[in-house]
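In the form predicted on its own, a lone chain appears below as structure tokens.
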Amino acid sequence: MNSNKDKSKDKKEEEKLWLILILSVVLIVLIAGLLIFYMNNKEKEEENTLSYTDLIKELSYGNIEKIEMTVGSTTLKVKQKDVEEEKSAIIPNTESFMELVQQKVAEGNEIELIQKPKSLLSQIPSFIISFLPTAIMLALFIMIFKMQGLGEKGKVYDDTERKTKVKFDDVAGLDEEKEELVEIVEFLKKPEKFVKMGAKIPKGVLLYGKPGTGKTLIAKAIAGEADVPFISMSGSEFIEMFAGLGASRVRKLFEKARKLAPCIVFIDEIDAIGSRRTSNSGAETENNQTLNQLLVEMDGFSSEETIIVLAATNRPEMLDKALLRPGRFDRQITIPTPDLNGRLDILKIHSKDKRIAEDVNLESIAEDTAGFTGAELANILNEAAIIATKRKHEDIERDDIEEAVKKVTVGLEKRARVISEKDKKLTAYHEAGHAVVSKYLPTQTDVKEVSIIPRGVAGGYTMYKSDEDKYYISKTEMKEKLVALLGGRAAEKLVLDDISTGASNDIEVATQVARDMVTKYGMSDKLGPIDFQGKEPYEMQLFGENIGDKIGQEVKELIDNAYEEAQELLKEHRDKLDKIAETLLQKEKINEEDFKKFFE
């Protein structure tokens, strides 16, 4: 509900900005239109204008019978004898001209002189011309003011809306992390208890982990449990095009926090302003100033001010070391992807408001989604609900969830795509190659489904069961992973005596795995357990002049050996490869049970 209110506020602000922009444009267009209209009229008037010299001549000849002028204006209308149209004339000096007219009247010339008061309408063009630059500058200033957001920043959930309703019960899969964060709640609820013992309240807690693991959610849960105000702001909101605005926003944010203390300040994606400081040039100067101000503000808390800064990032390695020292972010908590029990708890929470069929086993889904984050699991159930609605099911069935998993992980199924028989055969043998090779590799997981129906950018796919959480991967497993990845390319070469671009993604992944084995995990027999990844050129020279060549040779050797092993396995089990490919050409899809029958 709070997020909806924030969104509606943001929407109103955006609508106000657009309204100002539209009104500014309309105003400028109207002013331009009036000016054009005025100039056109002026041009027409110039065509029917009598010069001052001719006017004096006509007066001296007695040919002027009527003069009409406006007070304060040097432009007048003149009616000549025997001429129907009135003409306009501009006089340089009103007083001297009036003396000349009076003299002509005294000499006996009949001249009708009409003097009109100054009208407001006649002053509009000159007023518009003088006001136009001011109006444009004012419109630009309002636009910049709104775009830069010089006003209050940071979404605050106050007594009516600031105290979040999220509790620890709403956060699943992070039991150990919640236990550590319970202390933060205690600090906020009863700070005096810790102060009495001589303990200092933590100033900051850094939450880091993969996107979608629940960093923002757990931050809201801390505020909800402690029942204190929660000020939320994104790191990117501090960054502006004008120097000094980022630092100004940091000051305003902490001024607001001091007024609301005890409270929580949450900065999402802190790496946007907290990355390592570099040379003071260009845009980096602004980022450095913003970070320096944040460091100063976090140091400026007094013991009486119960303000805790929570920050979230996906890239902790990017942060400046000054942010991570004790006294700033005292605690750094990793938010991991959930394990089996965590995934089950997350699925239970997100299935509460959905109609799940009785035969759906959430434990089985949790087993099949190893490595998925909480956000991905929520997305799968939401996609399953959409699929079930489209299929006109009364409840969300197991098939709907499985289709949702495929849609999220592989992509949308494209049955309407027309594929030639040659491409179908190539895809069938490619996917059969992956499946057969994986079957005979002990460390690889069981095949769940093989399909030659295009999904996303893939022409076909081979899905594997992931029924366990792995925290470490052995060298043997990584080598066999390479063999499985190259099984598709090996099958193409073996059966069709040709290769295609269909294996491009397999090769990309295999090359990355082989490179990591050599440079990151130290799994090279020749180079030994050394970390080469991310080293500068001068650091690489410590290992020898041709170390780059040696690394490349090791990576190539791993890929070549895996490719040869894949080919040998397929030659040995060519009958299985042909049968599975033929079945794929007929049925387009093979499930886990049917796949196992080929090997019984």
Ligand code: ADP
The other form holds:
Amino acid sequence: MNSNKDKSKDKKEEEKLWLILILSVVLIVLIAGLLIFYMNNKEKEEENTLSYTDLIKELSYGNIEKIEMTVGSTTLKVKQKDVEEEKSAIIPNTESFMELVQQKVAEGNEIELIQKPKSLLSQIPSFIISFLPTAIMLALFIMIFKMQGLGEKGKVYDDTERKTKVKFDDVAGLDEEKEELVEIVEFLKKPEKFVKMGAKIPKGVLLYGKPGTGKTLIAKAIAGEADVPFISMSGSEFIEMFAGLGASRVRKLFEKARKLAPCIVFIDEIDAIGSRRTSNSGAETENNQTLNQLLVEMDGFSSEETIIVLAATNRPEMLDKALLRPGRFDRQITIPTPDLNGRLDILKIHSKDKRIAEDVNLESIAEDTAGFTGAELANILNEAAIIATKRKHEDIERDDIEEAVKKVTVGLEKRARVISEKDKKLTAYHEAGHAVVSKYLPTQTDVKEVSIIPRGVAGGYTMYKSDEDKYYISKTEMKEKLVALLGGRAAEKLVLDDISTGASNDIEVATQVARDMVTKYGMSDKLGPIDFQGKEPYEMQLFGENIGDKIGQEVKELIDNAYEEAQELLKEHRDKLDKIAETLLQKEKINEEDFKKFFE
Ligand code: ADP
Ligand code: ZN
Ligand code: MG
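Form predicted together with this ligand structure, per the form predicted on its own context:
Every component of the complex follows; first up is the chain already shown.
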């Protein structure tokens, strides 16, 4: 019962827009405020101003007793003899006015003359009023254009002083992949050597792999090893609101690369621009332009120009075939999720700068984390350090790490959440259902922990011992996986004769598994070993008229059968189900050992 979705990309775009919007509003309010302030002042000033003619008149009548002037300013403050308030006056020319004043003083008029040094502050308001709106508009435009990519784009980790410090040693596991890439490092270091030999060095290398498997890391490591600049940009940054800008960004990126060569250009999420060109909708056309520009750039530089383009994606099947042609990304390297040894190495690297207690056995953590990526493992150790700090431990202890693993997989334990007895019972049966069902499924791994303490968004959870690393999963195994996933829902139905929303994630996962079985792994007898995934509608039609219906039927049958089997198993072992659910209600948690005891 857990779910987490990745929405960070949309969020970034949204944040940008919000930022522009908020800034605009703030600025408009500011300008309006200033204008109002200025108008008010102006009105007041007008009441309080002496016209030049009046000033001359008053002066010649001997009615002025004090003049205050600022150097370089033609605005004066004058005090008339019979008037309480000082008034301001503007004079056309300081010199001729001063002559007049001197003459009056010489005639015996007593005029106090005060000269004030030029004050910057007094200048500011009028300056601001006249220039601020323009300046603000300008700033806004620059900002928007910068965001749109007309300005400087593409992060350069080097330029002059900063090169990426990442080395191959910082990348754990991936030994074979590193070996393949060493050649590129050599080329970046000594291009002449290769050119002399007549060797063709790949221009582009595509890195395939799940998020967090270390694609960016290894790309940086190549730059770090070769000691060349690393220019990076994400494919999603090329997708623009204004047509044509994506392409111009690509051009800019490569302009920069040519200046900095030898260097590495890294394009993350290349599927965002390089997805298959299919339809002709607006966004697609824009994408095509960006993609075409990228192809032009890659075809453009000669093999002597030492620019290596690395790109990363986790959706290789989406890529336009044109990208993979010779002279472009003709080399492809799969970055796998780490195996047991890889995970151990990653844990070792990331625990180097952390205080890990003696009793912590990194091997056993590596064993428990099959399927985890490097990023997730790094995250676990970081979370463990935070948990250890909160618990005021001297070092990071074993249970800190175990807690971190659970936090990363299921979410944070929420003991404080108040749960009704009814919900508790439902959760207890739901989780007991998962646990009991999987106990009787030969291919499913042992239960490690069952709990009805809420964690993250899940009301409870059943943790299994992790699979040892497997390359292939059999059909039987996938079918039993479906049964285990639906065990929760089956228990609810059987015991409470009602079902809840608590199984939504189980159902989501089960549906995905069943669909993959039919459309990806060719495990349906009726449809045969055909890959139906990612096919265009016209391609699907090649398989027959109502192929979509048939796929749907097959998926449904798999799910129905699994649900049926889960209920059968639970009916058969109802005593165990009840006992475990009751124990959960009392103790909230059952560990591996105690769980096994129910079945002795
Ligand atoms: P990707 O680009 O494939 O999504 P990243 O390279 O951004 O993944 O990896 C994120 C982080 O995960 C890295 O900065 C590093 O801390 C950690 N990591 C991932 N793979 C490895 C690895 N093989 N060795 C060491 N650390 C890794
Ligand atoms: Zn469940
Ligand atoms: Mg990355």
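The term rigid core refers to the maximal set of C-alpha atoms that superpose within 1.5 Å between the two forms. Every value quoted in this text rests on a predicted model; they were computed, and no experiment measured them. Numbering follows the first chain given and starts at 1.
- Query: By the 2 angstroms cut-off, has the C-alpha of P442 moved between these two forms once the rigid core is superposed?
  - Reply: No, its C-alpha moves less than 2 Å.
- Item | Core-superposed comparison between these two forms, T313 Cα displacement 2 Å or beyond | Result for T313: yes, a 2 Å-plus shift.
- Message: Tell me whether F266 is among the residues that move between these two forms (Cα shift of 2 angstroms or more, core superposed).
- Response: Where the cores coincide, F266 still shows a C-alpha shift between these two forms that is 2 Å or more.
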